[in-house]
Structures are given as C-alpha cells and as structure tokens.
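Let's start with one chain on its own, the form predicted on its own, as structure tokens.
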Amino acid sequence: MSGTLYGLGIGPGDPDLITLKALRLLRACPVVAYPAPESGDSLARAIVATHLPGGQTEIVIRMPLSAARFPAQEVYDRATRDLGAHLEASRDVAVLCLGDPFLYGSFMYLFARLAGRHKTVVVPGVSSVLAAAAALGMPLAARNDTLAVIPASLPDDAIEARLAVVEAAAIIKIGRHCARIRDLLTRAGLAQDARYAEHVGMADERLLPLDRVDARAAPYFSLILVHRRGAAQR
C-alpha cells in the first residue's frame, strides 16, 4: 500500500503558528521534505526545527529561488522521484511549506506531479498576508470590502487596474520592486494608508510606514498592507 504525501503549512515563520494537525503528522511521518536555497540552510526546517522528534529521514530540495529559474521544472522532477520511492515503499512523506501550500507554496508543483499517483493530504496553514495584518494591527477587509493579493513582480499598469477596483490588497513578495511599488502606491493616493512588514513572524520582523522603508534592502519575504480607508473597521 502506498503512503500518504503530505503538504504542510507551516506559517510564515513564528513556529507557534503551526497548526495542531501539521504539528501531530510532521512528528508521525518517517520522512520529511523541505525546500532551501541552492546554498545555505533551510528557512522552512529552522521553522519547524523545535518540533522535530530526531530519527526521521530528511530530504533537502534544493532549488533556485530567482524569479528568472523558478520554479526549475528538473528539481520538482528530481524531488518527485525520491518522495515517489519512499511513498511507494509505504512510507508517509511530510513536506513542509512556508505559509500555505496553495497560496504561492511550492508544495503545488509536488502536489501536480504526485497527487494522481498516491493519497495526498494537504494541510492549510497561516499565510504571511494574515500574519501580517496581525503584527500591524490592521485588519484586512470588512462587510463588502474586496481584498486583492497582488505580486509586486507585475508591472505598473497591472497592478494599477487591480488596485483600482478594490478596497484592500496584499502587495507580495516586494524585495527588489519595494522603490517602483512605494512610487506607485504614492501616485495612487494610497501611501498613507500603507504599512510594510517583513520576515513576519520571524526573529528579524520589521513593521514600517512606508515611508521609513529603505527600498533598497527589502527582502524577497517582504509585502505591503493597503486599504483605501485607512483601517477596514472604519
């Protein structure tokens, strides 16, 4: 019998925001898949690292995490073929996902390649856009508000179409955009009602106006909060 594929959010960095259930399967599974950078550590394991009982077996998927490589088909390709090999021996494959699987995770390239073939569960998890919100006291949507969640990797005039037509929006993965998307936000009218936050939950978290943000070192895991009004309560 086959095993069970598991894609675990585990939250966007504080490891208290791990849900009950990733938390009791990321223990009972034998082997545990993550994502890291081509060189360097795991951000996804040091999440989760406390919670690790020892003795699991570990697979590293190293991947590229430039937009111009990624996602890199041959590494999901690779990672398939191994969590495959453990799956299909009837070992459960935990593999762990920053935020939420299915909001921008790379869990969903797995979840095509392997879903058809074995019993696949995906576990939601605490996406940085909420964590967000949270840490800056400033609620997302209310009533009949509209929230959009914008990547800051599409030009000007598509992020200018769909800021005009909502109330709110999560302005995502900012790093080298955060100069282009701070003037765009200015020429909107909307830099006031802005709040920047990066590595949410994290040890390094920073929450700014927008206007004390230095553009130039933004990080890849950085997003801007915006609403129309100000505050979504008002």
Second form
Protein chains: 2
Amino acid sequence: MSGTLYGLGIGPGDPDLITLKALRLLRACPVVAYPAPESGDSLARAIVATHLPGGQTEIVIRMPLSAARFPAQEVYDRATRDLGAHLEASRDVAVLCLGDPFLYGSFMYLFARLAGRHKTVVVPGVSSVLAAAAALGMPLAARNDTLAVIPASLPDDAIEARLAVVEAAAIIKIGRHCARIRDLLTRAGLAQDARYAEHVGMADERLLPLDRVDARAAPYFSLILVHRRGAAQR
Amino acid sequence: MSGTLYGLGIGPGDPDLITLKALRLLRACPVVAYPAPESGDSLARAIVATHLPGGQTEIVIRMPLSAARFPAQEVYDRATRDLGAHLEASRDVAVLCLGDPFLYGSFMYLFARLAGRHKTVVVPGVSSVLAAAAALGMPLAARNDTLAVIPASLPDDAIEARLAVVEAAAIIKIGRHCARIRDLLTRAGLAQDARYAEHVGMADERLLPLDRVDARAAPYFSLILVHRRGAAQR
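Same protein, the form predicted in complex with another copy of the chain this time rather than the form predicted on its own?
What follows is the entire complex, opening with the chain shown before.
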C-alpha cells in the first residue's frame, strides 16, 4: 500500500488563511516537505509553523536561485526520489505550497513526476491575487468581466496584447520589472487607478497606489491589480 | 461605534475549504447575511451550516432570478438598509460569499454601498476555479503562462479574442452556453484536452472530459478548464 501525496495550498501568508482541510492533512501526515532557498529558511514552513504538531519528518527542497548552477530538473528529480521512498513505505507526504498548488506553484513539477505512481490529492488554497484584492478593497471581476493573471516577466508586447482584451488584470511576480510595468500601464491608460501589493498577509505587507511605489525596491512577491472601471466598484 | 462589515469567502462548496479566518469571524459575528434564491434554501448557508454556533441573527438576501421582475439594485439597496441598521447599532455583520468575495461575487455590490460608511474587512476564499483544477488534477498556470477567467455568457468573438492571447483559461458559468462553448473550443483546437467540472466540492460534483458532457444538462455552477499544453503537465 503506497502512501498518499498531498499538495496542500497553504494560502498567501497569513497563517489564518489556510483551509480546515489543508490544516487537518498537514497535521496528520507523518512527512512534510517544503521548498526553501539554497540557504536560509523556508517561507512556506514559516507560514504553517504555529500549526505543526511536532514529531514529523521534514524534507527541505532547496531551490537554487541560479538555474545555471544547478538545473531545477535535478532538484525535482531528487525530491521525487526522497518523497517517493516515503510513499513506497506507506507514509503519507504533505507538500506545502504557497497560495494554490496549481497556480504558478512548483508543486506541479512533483505532481508531474509522482501522480502517475502514487495516489495524489491536491487541496486548493487562497491565491495571493485574491488576498491582494481583499486587502486593497478592490473588487477584481464582476458580471461579464474577464480577469487575466499575467506574469510580469513577459515582454511588453505580450502583456499589452493580453491587457487589450480583458477588463481586469493581476500582473504578478513584479520584482525587477516594476518600472517597465508601470510605464507600460501608463501608456495603456491603466496606471492611474492601479494598486500595488507586496508580501500580502505577511508581517511586512505593503499596499500602495502604483504611483507611490519605489520601483527599485519591489520584491519578487509583489503584484499590481488593474481594472478598466478604476480601482473602486462604487 | 459602528460594527464591522465582514465579507467572508467561504470557498467553493466543501465545508472544509473555508479558511480558519473566515470560520473564526463567521462564529463571532452576531449577524450573518447570505444570498438565496427567491424561494428555497441558500447554498451559502448550507455550506457553512455545520459551522454555525446557533443564536445568530440571520438575514436572507433573496435574489430574483428575473431582473425584469425586481431590479437587483433594489435588492442590494434593501439589504444595505437592513445590514446598515445592525452596523449602526454596533453589531458586526458577516456576509457569506461563495468562493471569493471579489471574484464574481454579489458581495461587491454591498461593499460598494457600505464600505464608505462602515469599517469593512474582506476575507479572501478559495475560488471554484482553483478547486476545479485541484479536483481534475489539472495544473492551471506555470512559469510565464497567462491565465484568463472568462464568463461563458460573452459572445463568441469576445471569447475567441481572449483565448487567442493566453495559455490557460477557465470558462465559467457555463450553464446554457455549453454547446456553444464546446463548438468554439473545437474550432480553436482546444477541445480535445478540455476538462469540465460542475458543483465542485459539493455532494453532486461531476468531473468529465469535455467531449463526454451532456451540454443540455450543464448547470450554472459549472466551468471548463483548457490549457494549450493539454490537460496534463507531465
């Protein structure tokens, strides 16, 4: 009997934004795995730290910052072997996923490798996009609106083509692209009511109108929300 | 001292997919309001029924099916008066929202009327789009993918223009549009790996490849997920 692989969406950062289902499974699994940088602490583990009962086997999946130094495929292949060994020994494994496992989460690479061989259950989580809208008091999409979630790393023309056909957009993973995205939104006439959020739900959360953001300091975990009707639904 | 208005995302249907934060506020508020059809039970209330402590004042916001019979604005105006009276009497009010309050939720019309006058807190929830992806085992968006959430009620050319510029899409509120959307996806070359979900997380959840769906029977709460890479991320 193989163990079950659980991909647990733990939400955007506030430990209270985990679901009852993810919390129950998190506490019940004998093995808990989570991503972390090459050195230093895991943000995912920090978010659930107060929920952990203690006594679980923990597997840290260290992700190199530079793909050139250590291909990510090798990281996932190694994690697949480590997690697979526990599953084959009938131990359930919970993998922590910031936000939602299937929305820009690294869990999907483990899912691709393990779901065909082991029973796998994915528990959806609260996305940082929705948490940002809630924190900013900015309704995202109503009635016939189309919402696009667009990575900031795309080139200008790709982002402009996407913005041109939707009413609402979340441009995510802003980081070093901030000044370029702001210029692009200004040209598209969408900058005035755009709102910026970084580290939503965490202790260092910041919420700002886009024109008050220091573009040089935007972290990777930041996003910009825009809507053709403006920021408010009044 | 005014009470606080809470917009609580209660998730897509499974009572276990509510967040700890929404659950805590739901139990603590003396007044709970929720939408319901003109006659019959409220789906939102049914989802949280096992979580309610009893003894709370409940306000049913009855939504007419036909806007012609009773303009929705009047419904929201009346609810605003009812909820506003409790808030002015210093009673906190929790409004239940299926999925997330700011993603196609009717809460935003109450938010628009009340947030300027009363302290308002929005608690994000798990969207049915993410719950469907999890249930279907279908990763939604990775790396540089753009995800669009598109209402099925839009005309064909509008949906085609949106699908043309994205890698992944969730077409929501399928209902009577099912056959038309399936034809449209077939023409776009996206039907083969499209997946269909209805009533995700509820007792009558159904998950199917699109080509096995009886288009005449699709309910309003159904959606179709498509991805240019196909259904699997393997």
